[in-house]
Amino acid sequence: MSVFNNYRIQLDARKLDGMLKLGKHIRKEFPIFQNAPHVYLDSAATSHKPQRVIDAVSRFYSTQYGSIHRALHTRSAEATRIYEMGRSRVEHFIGANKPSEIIFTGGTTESINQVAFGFAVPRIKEGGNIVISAMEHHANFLPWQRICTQYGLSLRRIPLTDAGEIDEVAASELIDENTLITALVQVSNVLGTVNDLNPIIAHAHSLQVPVLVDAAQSIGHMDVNVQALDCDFLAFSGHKMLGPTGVGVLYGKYTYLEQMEPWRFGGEMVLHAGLERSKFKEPPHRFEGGSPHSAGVAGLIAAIDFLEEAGVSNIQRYSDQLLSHMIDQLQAEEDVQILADPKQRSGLVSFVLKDIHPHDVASILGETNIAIRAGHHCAQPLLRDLGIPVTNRASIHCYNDEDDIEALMDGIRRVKSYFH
């Protein structure tokens, strides 16, 4: 029985009554905490890596490495097998219909740009519009802004409710028969809001409008199933789900992938390269030009194994409880303002301290090895709407526990004492 099965048994038996020490046990699997102990509350930016992910990447380079798809020798065959196994593992992890709906990219940003310039641009029509929400990360804002500016389309932003959730009524009014595509985040990287996207997706589909979901902050924290969402595209990065940097995924319904044009051009993607015209391979290979990050895919497989053995639903329940504990502590502290109050929040909370700049807060905490984020979190339009230029953000993953929260609160009190 693996150590993760023990975690599952512990979680099921205790039913999460009281604060469990799951994070402290799981943390042993992450060498960075053994080599450089610190309080890490910046997982929304990037997550740490368990030993098995590091080992998988090292093993791939040490014993399995070769150029995939392009040679007949043993090393190439083994590398290709692992790479394509990764496609199948991702397919299963997110509930896709078949491996050919999975495209490997450099991350969420590249995935969204592929849809923006390979799918949306060729479908542009006069008088069209693109709909996003007011809480989008720059990665799901700037590509659509560029397209609208360049081609004369209207960029529509769905406003938020006072609680910090996407306004479903406004969404139904903004998404219309002239909407080219709708691109929405599943979990906000600033507010932590978990958006109920199903009603919005259903409305969009009633008008034959495709929907892209940015799952960068939800993947690995909660069960993400593309069939249940019924999204047309879904984008996420490996490095936020305990996997390597530089590798990500774009899921697309195959009927749409067949219509999508390549955005990045290079070797391996082409069937025939003529002097005037070329013929490209079928999806997904036509979108993976150049030498892919095959070692990253090997590490991504290991990250998915880790998450599935621990149980993503277990991680979600544990993280929800830990996040609730952190919010309670912050709310109890004088002069701390928390942004938003959604019905459901995942993984993170943004806050400000009265009369103390967030950069000062993060800097002083960092001096005692407490890592949080300070800034606009690549969501400047959202913060302008809120009238707050920068915030602090504390974010968690499965390796955190209540001791980390206590360290954060002690640190905040030191900051307040220093300034006041």
Second form
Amino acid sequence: MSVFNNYRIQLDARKLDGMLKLGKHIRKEFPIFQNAPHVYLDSAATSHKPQRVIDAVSRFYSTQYGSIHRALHTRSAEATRIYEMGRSRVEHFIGANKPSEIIFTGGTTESINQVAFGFAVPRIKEGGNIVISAMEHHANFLPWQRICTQYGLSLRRIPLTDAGEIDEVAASELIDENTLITALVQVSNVLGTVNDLNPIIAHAHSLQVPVLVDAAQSIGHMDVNVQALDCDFLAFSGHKMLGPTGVGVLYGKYTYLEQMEPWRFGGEMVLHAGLERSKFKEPPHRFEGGSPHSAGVAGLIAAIDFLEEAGVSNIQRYSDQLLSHMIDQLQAEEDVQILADPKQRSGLVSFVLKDIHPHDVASILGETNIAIRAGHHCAQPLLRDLGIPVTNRASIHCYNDEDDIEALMDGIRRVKSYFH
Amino acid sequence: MKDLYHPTIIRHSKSPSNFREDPPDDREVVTLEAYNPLCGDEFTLYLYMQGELIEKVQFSGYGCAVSKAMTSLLTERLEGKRILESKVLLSDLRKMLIDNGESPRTLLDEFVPFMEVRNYPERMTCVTLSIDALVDYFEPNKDRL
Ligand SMILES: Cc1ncc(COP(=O)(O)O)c(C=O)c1O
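What would the structure be for the form predicted in complex with its partner chain, rather than the form predicted on its own?
Full assembly next; the chain just shown is listed first.
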């Protein structure tokens, strides 16, 4: 029985209050912490993997492997069964209506590009605009910028409030009847802001504008439910939710998927390939051209098992407490400035140390095996708005605990001792 | 890491030589941009040339301790040098810091602390940022490795 099972009882929400040590036990399920001990505060970039995810990938290759949807032999049937089971698991995990609303991709980036080039481009009308927010990751900025420059649309960026949230009032002015699509991030990978997207989505829908939500940072950290959000598309990556790299998901409301065109052409996505015209399969298969990352899906199933067993809302409750603790500590420390002050924050915080470059901070912390991020976090337009070229970012997941925060604070004091 | 953050590097990053907040008014001055898209570090170097002679070098901008200290030392070192000497100096520096670590080191003593960066390849661009901007200017046709 896994260590996590032993501690499941402690993940009972009522018993979580004030608990900041749980991560220490959860960490035992993640072999990298034994094999290469370190303080990991960079889960927003990518999360570590529990043993069962690693095992699932290994088991898939060693006992279940074969091509997907192609051959008629048993191996292929078994591999296909697991792959399609993955689709149903994701469907339930995010509350979709049916498995065919789930498309497997390489990750968030590919998911968004599929929507940009397969859905938005064919619907372009003259004088149209695309609306994003000022806090988008490059993955939810560059595809739209590309389309806008290529087809002469205007790209509108919803500004942020001083607290670092998407400005709802501005959003309702910028999204209008000429808006082709709106693409918004649920949790900012730079500020940690949890955006309340419901009112914006409701406004967009009142004008028949479809909405894509970038859930790369929210998935696995909070309950992400496409019915509750009422989004039309949702994109996320396996590797940030304790799953393997190279696999991700695009959810789309089925009626929109029927209207979406394939973006990657090749094997498996076609029903009949003629010399002049071809007929493509129904969604989701027409969007999964080529041999998919089936082993990634096997691992993703194990990641969902892990998250569901622990309970995403329990993880959220635990990590919210840990995050507040981290922010309290950072705020109490002299010369530390925290970016943004949103009502709700998830999993991460960006900060700068007075007169010390974030790269120097991250390098010196790295010396004692404390991993935090320094950089522009693939969100250069946002940092330009904030007038800060780069920041430090510390991010957490269920395997972190108060000792990690203590190590971070000791590290920050050591950095200051170098320079002051 | 303590070795990368050698007292020389800390000192030059905290109070760099020839640093200025704003660009000079002087229109004659040669302006070089040293920008690292990876980390957003961005310095502007100002070369006051008198024919073949570099009379003075100043810089402005934003960067980490390592890139700032390197730029500071370079401005000191290039002052009063001829272009030809500067080319040799920059090439020796690249050899010592990036290539094999062998070089007429005696001439480059104050740069020795930067050799530590060879143990931190992810920080190499911090060291080369301003060197490369200068090499590009002095030898525009030379391919860098
Ligand atoms: C908010 C957000 N969107 C998109 C991405 C891109 O994800 P991926 O690189 O897995 O495609 C990231 C990853 O950093 C992210 O944080």
